[in-house]
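One chain comes next, on its own, written as structure tokens: the form predicted alone.
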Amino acid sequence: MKQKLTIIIAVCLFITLVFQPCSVKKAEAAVSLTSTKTAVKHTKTPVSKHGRLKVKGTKLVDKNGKAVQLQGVSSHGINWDVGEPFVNEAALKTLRDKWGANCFRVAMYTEDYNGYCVTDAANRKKLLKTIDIAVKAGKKLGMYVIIDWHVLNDQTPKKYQKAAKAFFKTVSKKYKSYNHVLYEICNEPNGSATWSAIKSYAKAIIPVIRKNSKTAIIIVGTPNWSQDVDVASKSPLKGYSNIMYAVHFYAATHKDSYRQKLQTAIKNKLPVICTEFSACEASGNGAYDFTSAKKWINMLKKNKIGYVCWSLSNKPESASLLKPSCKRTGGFTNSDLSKMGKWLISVY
């Protein structure tokens, strides 16, 4: 009986020793799939560490001249209820401390539903208030904030140039003393919007901002939904400082030929920033291509080009970082995240 007991104990010990490493590996894999991160303890916030940013050569640099890579998240359109509720301090704090973001882009559509240029005065006031919430939260949390004039269905920024001048006069005056605010003056020119027309628009808007804010970073969209940075690189704006040019990509649609456009812009020494991207198709929906997305991210990291992911929303589409079932507007947990959201945190 003792002999049998000894054999049983020996077998149990053998099984424990053999299978324990496998159990550990499975546990580690389970942890990595949750895409959660330990909360960051900030001795210095991103803005207190880097201060007001500027453009030096092709790079975005900080107060000490050291290259800085913005790593951010964009709101969905704040004129929709899938965008506006998520613009708040609690949400930005989660992005900073749990997701690893140092930048938030607040996207305000110009022509689409309830857009700034087609809505009434009361709603315009509400849109400005939402932008103010983002800017103030960013100031408190030490995060950079991009104010985005979200051209889309209006195609050319020239269509609402007068309204854009009035808008940027208002916000640049209001936030002239804020060193964490950047201005994106035309999201995605498209259709018949040529680089020549975009340059003409930029030349009208930049002086309006510069009258109030002498050094804030100004981001100019490029043709073909901000993909043709190669075209912009052959004829950049002259005589202005702290100007960057936007490139956008949706990795399941935009692959090697579009990365080559960016490579051309880099070769031509154009200061580029990616203010919008996702791993899905250009529609904001459809399948993900995480392999293509990783190629983009690796390219951006290699060249110290900042990037901002679309979008902090629970809209039922592939690009949303939150599940449609998410009811929280801040303090998001792993169970609130979409597949895209989990992937993003693993990259950031």
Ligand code: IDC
Contents of the next structure:
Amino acid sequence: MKQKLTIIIAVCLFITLVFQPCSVKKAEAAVSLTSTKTAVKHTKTPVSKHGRLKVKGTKLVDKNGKAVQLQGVSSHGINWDVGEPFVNEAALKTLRDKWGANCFRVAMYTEDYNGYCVTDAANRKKLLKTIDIAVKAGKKLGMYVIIDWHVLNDQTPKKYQKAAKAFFKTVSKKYKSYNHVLYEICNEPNGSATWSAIKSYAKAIIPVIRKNSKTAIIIVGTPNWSQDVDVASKSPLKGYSNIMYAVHFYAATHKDSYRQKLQTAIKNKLPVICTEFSACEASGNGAYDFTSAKKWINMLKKNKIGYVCWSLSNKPESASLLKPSCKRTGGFTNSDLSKMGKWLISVY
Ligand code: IDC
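Starting from the form predicted alone, produce the coordinates for the form predicted in complex with the ligand.
Full complex below, order starting with the chain above.
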């Protein structure tokens, strides 16, 4: 009997010693690659869980009226070869399952390098195809997809308003039966683009989308590279539903005074969403300021404001979530991630 007990204890000890370090290692790997618990165990996809999103008061809410926080990743410009290749189902699946993202933003520049408004018909078709790949992948994977009309060099969205109307007519018609598509109608108005000019543009575009989709979320950029949400909050658009306003930040450049603008917008009850951010400088390069970035993220989490990180690319610049050496376009592993990429998934 005593001998039997000794054997049992010895076997138990053996099992513990051999298998425990192994399971600990596995758990560590899971933690370093996946940050949220839900990211590991999807019983339902984000879209099957939340359904069509709505704006209620200042918040984005789901089909049951419960607040939802979007956590997303933005493509780099799909008109660049450092952006387009990463827009595919395998990449989005990794973002959903390993990173904990529930949203993908497909960024299409309007004027910069081969952008939609300055390129030829063949390339425009290719850009629409890339958007379609993102939308279809999002549908299959149950992830929200933001279609972003990426105003930047063009400064004022009024410049290509006619093209924007045609574009949003096309995409809102094409995707009218999909409940996972959101429209961002002007990434970052800047230069002399005033809030009243942006509002006039929004008033031209919103009805075009509403003709096809009565309820899709429409995100409006704000002056000064989508920083002046305080200005927008003093004079929001009237008479429309499911409208949100964009705030963007690059944490090494935009600190307390910019967070203050967001605080003002929150106080004034503006429905805000952060559709672009990074921990680096506004140039997309330079050093990271993770302390400032954490302050932003804490503020966003506290107020349940969604956030989308720039960008899914291996371009050698600080904002890229992948290392320049990453040759994969999907199925990214931990070693493919840049310092920014690793930080991001630790925050989700
Ligand atoms: C940057 C890209 C960079 C590209 C440049 C083009 O990271 O590779 O050459 O655009 O002008 C924004 C813009 C976003 C910028 C990003 C970083 O929305 O297009 O991307 N940024 O500069 N606003 C603030 C920063």
